[in-house]
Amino acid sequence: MTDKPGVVVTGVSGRMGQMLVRELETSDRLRLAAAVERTGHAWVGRDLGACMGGQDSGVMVTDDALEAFSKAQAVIDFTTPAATVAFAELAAQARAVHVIGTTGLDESDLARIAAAARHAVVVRAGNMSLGVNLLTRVTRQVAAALDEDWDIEIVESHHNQKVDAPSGTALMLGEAAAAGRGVDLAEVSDRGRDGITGKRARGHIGFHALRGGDVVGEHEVIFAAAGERIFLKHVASDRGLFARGALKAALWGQDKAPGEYDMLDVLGLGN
């Protein structure tokens, strides 16, 4: 027996989940749980060594998701919008802190996610990475520091097998940006502009997505006033940094009560 608290990552057949599983392989603080896919997905009832290449490792890949999360402590998840809400009711079932990477999730999503977080501690994040929310906290700084004299632009590139546009990522930016200056997001946000639009609308905050080849992320804030520019800008190479972001995301949680938290509650620099 271990006393390192156990976790279970979802969709572990994914670019994350494998890269979860890679990382929990090596954490001393840490121990992998179980392992949960979709019903009818081939590692189902397979070894999960096996389905990655690999020895076997003792751990089966299951599409029961209440019994594996009520074999663990955390619930690490980077899969889609629909999968994610339902996590979030079954990981508040088991007391489990439930880390979500997942990005795409809308306002009836996120009313779900809150909910289940009157149960359980929730870390959700649009990236988990140290240095992008830290970024995050300099946009919204800035932000507050200059007036609406200056535009603000954010660019995002990714990979192209990434389904959502603008990544979560930038969106948490555009967030930070609109409460620096004190305005709803969805109120001034402007999205790939296309065909005859018309002039800029003062205080709107831009996003454009780029998506090519095997781009980890990139993000990019501009400021853009007459005659100066200021680039808040961070680019990830490395897709292990999220892994080990999310596993300190769900280490963090398990003395806390319950509640909907971020990476800069996770990292000590929430408000």
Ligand SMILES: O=C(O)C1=N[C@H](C(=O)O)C[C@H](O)C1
Given for the second form:
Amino acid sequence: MTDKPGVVVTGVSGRMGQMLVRELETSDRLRLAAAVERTGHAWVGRDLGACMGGQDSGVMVTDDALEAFSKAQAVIDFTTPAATVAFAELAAQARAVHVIGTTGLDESDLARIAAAARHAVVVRAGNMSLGVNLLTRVTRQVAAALDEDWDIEIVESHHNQKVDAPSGTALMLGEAAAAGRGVDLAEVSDRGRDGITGKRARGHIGFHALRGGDVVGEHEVIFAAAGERIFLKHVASDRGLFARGALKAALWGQDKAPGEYDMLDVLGLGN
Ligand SMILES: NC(=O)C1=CN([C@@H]2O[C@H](COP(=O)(O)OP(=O)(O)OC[C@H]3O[C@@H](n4cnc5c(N)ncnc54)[C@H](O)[C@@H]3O)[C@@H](O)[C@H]2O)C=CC1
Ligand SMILES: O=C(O)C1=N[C@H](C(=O)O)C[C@H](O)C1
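Show the same protein again, this time as the form predicted in complex with this ligand rather than the form predicted on its own.
The complete assembly is shown below, putting the previous chain first.
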């Protein structure tokens, strides 16, 4: 028996799921309690270690999320919006800390997550890295210091398997820029441009998504004015970065009151 908090990894066969398992293997603060995949997935019912190409680990992959969550203190979830909303309700029932990395969540998904957070701790961020979260702070400061003579454009690049755009990180950066300017992002957001779009609207924030190869994640905020430009850029070259951030959040959440938190809270970067 161990007193390390137990973690359930959902979407365990995914890019982030497998990275989380690898990080948990070497963690001296947390342990893997269970591994969840979607019903019908080839890994369900098999030993996780063997599925990942190694020795049997004694952890069987399951599609019974509630049963898995009831054995753990935290759920780390990088899956899909539909799965994440369902898991938020189940994690709240199990009173497990729910760390959400899933992106592409819409307003109704966010409302259901907020409802679940009345009963349990939820930590949600479109990016779990220290660098990006720090970049949101810097973006907000720069946007606050500049007026609308400075056009703001956000460019993101990801691998060719990514299914949502703009990325969760790009939206975090857009929210930060809008907050710095004191405007509502929904009212000034321009998503890509195509055709006869007309001139750029003053004060708008543009988003552009590149997809290709195995790019882990790159984000750039460009402030462009007459005669000069400022570039703020973050490059992620290792998904382990996001997994380690998620583990930190799972541990941080253990003694917190129910509610919704983000990585700025976890990293102590303030709001
Ligand atoms: N916040 C952050 O720092 C990061 C967020 N992400 C986000 O995490 C999500 C996953 O990314 P990847 O791992 O690259 O995707 P992926 O497609 O490799 O993995 C997703 C996994 O979820 C599983 N899944 C889907 N529905 C499920 C269900 N109902 N129950 C259990 N498992 C289910 C899939 O079978 C798959 O194995 C995306 O939304 C991505 O944008 C990715 C990296 C970092
Ligand atoms: O899908 C990914 O891979 C990533 N998704 C997150 C996002 O949407 O910003 C974080 C990171 O950029 C990798």
